[in-house]
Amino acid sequence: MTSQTPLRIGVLDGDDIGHEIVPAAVQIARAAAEMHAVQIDWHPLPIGARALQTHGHTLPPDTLTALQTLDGWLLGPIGHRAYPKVPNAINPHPILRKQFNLFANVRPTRSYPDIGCLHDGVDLVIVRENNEGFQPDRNMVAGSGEFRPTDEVTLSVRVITRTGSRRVARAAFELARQRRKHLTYVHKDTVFKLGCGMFVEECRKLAAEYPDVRVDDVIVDTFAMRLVRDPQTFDVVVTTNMFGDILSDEAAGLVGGLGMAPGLCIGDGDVAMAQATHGSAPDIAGQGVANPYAMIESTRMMFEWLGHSRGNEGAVRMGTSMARATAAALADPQARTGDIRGSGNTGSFTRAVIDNLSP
């Protein structure tokens, strides 16, 4: 017998990869939300490069009235960089994530056996600043933060708050207090005095807060260092937009790859954004051979997320169901991926994780 209200999803499948990845990810979704007897109202919508062919935008004005109206969504890798140079051709990401103000990214990793991690143990979660920070598509309201007024000369401006830097933190530490209770901090303030040294006063104060919660630093080309040489060291860490992008793809280098690299867009809000870190990979679209697992993963984490913020039990435990799912899938040489020292295809894995459900 199914309670609560149906949750409403948003179904995005980007570009390239993303529409067989993203159809993979709605597949076990939904079995195993009517395992757990977890309603949901499924909302497809366009976006990308098919959207700019059918609708004459790659962020069409409706899809975005229509996430307003949803609890969350899943996005699938966007190929902005191949889009056509005319205006109605953007990058979606920013404008999402500045939209629903999904200041948090989310971005765990994890080793497993045997699919070519270079470490064991590894279990950490990056939490990076997603609006502000060196990045000029979002980092103005008007204008652009990267502008060239000479031939000789391009100026990058980046952006560091009080406001930014505490949220972001804070949601690194209600992270930690659910995990191991250990958040380490990452920037440069022995350099960016001023911005970085922003970032680190706002933690600073934050850790008062959390007197259960092991609290340290260590400034980012020392922490991409140790991320190689000891990455179990780490639980929760928490930096800037710039350095959280860079130093959560070195993470997933060590775990398999961007196949391997989930992620989770929040913010204060009531919705959440299922993106996976890596790419559109456009090489291998229509092959049937891309790794599902981050995506998969993301969407389990979005819906685990939502059943916590909603209260809605049948999701939290859908979440569970997914990840002891997915970890036996990829247990199976046959099942999983050619990138991870797999003979199967994403067929095969969306078909093993489905067998492997169970309440």
Contents of the next structure:
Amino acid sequence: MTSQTPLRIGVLDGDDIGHEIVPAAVQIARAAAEMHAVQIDWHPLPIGARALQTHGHTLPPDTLTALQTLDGWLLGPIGHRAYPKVPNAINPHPILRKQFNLFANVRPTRSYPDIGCLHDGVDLVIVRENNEGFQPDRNMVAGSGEFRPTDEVTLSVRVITRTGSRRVARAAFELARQRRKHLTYVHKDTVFKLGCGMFVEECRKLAAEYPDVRVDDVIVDTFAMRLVRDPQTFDVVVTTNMFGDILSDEAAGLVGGLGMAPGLCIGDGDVAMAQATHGSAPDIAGQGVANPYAMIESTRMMFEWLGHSRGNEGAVRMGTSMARATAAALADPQARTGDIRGSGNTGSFTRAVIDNLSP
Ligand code: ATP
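Next up, the form predicted together with adenosine-5'-triphosphate. The previous block was the form predicted on its own.
Next comes the full complex, this chain leading.
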């Protein structure tokens, strides 16, 4: 593929603040793409509560079919907890991650000056296994991984596979190799001797293929403490689904909160899904005050990843230029949003990023 082949990108707003932060990210990406002569075919697709109204389903079958033809897409936050209890009002997350085999959820944490970070110099990435583990809505082929045989007893099944562990570990090793070459496996094999034991075994086996990457392993409770005290000592971290879910929110708390927590879901190399870590924030939806950083950065990561995977140099340059512009916008207290010590809003931050884009 040459840099002239248009990238086919889906736009799925999601719910609540998704209708504000996804258009913001698209606006910036359009401006950056124009500057770097990257051709993009944009495909807006219905999903979420609005799709339930217009198409009778929160994940319309036509949306799923269209996604199969794309290089990647932006997925806004989904407010599924507020969906009505009707059969077609499902949470699209597990289906999308499973159907497209998006087994690695790459969640960076980075500190910026003056925005209320608890530490300076934080630059780490948690790679969270995305498709198995404790999550009962995605760890079974049929039925739920959680069940209640009697009113007194509830069982939650945690699924760990060698394949699942190995492939997320490989994604983390590859990332570590591009960064500071340090990978930490986070687990609790002291208690989950078989489950976490298998996960760590697979990580250790793979380490032989990456002699240039320094590895260590940390028990999850110790990691939670060290993340608060010494986050600068970590580079890439790989862990199972539920631990990764919790620890990435903790990491976001170190650097200004959920508005600063981007993410990219990737798999074996075909498609990438840009998805911020945070939820749909119904409490602030419709006010124009949501922090779009996480969605913008997730989108930037997607273009950078697509640039590398498709040999599209323009998309890589586009990502670099978006990163510089976002850092500049974060440094402007009048542009940035209230959650990160600014007096601006979604619109002012978006404009500031666009104004700071440079070739
Ligand atoms: P979920 O379980 O779906 O991840 P949640 O219960 O963690 O959702 P969120 O919707 O993520 O909840 O919101 C948690 C808090 O963080 C809310 O007070 C919300 O306003 C705030 N928040 C989340 N995202 C943003 C954002 N982008 N900008 C500003 N505040 C945000």
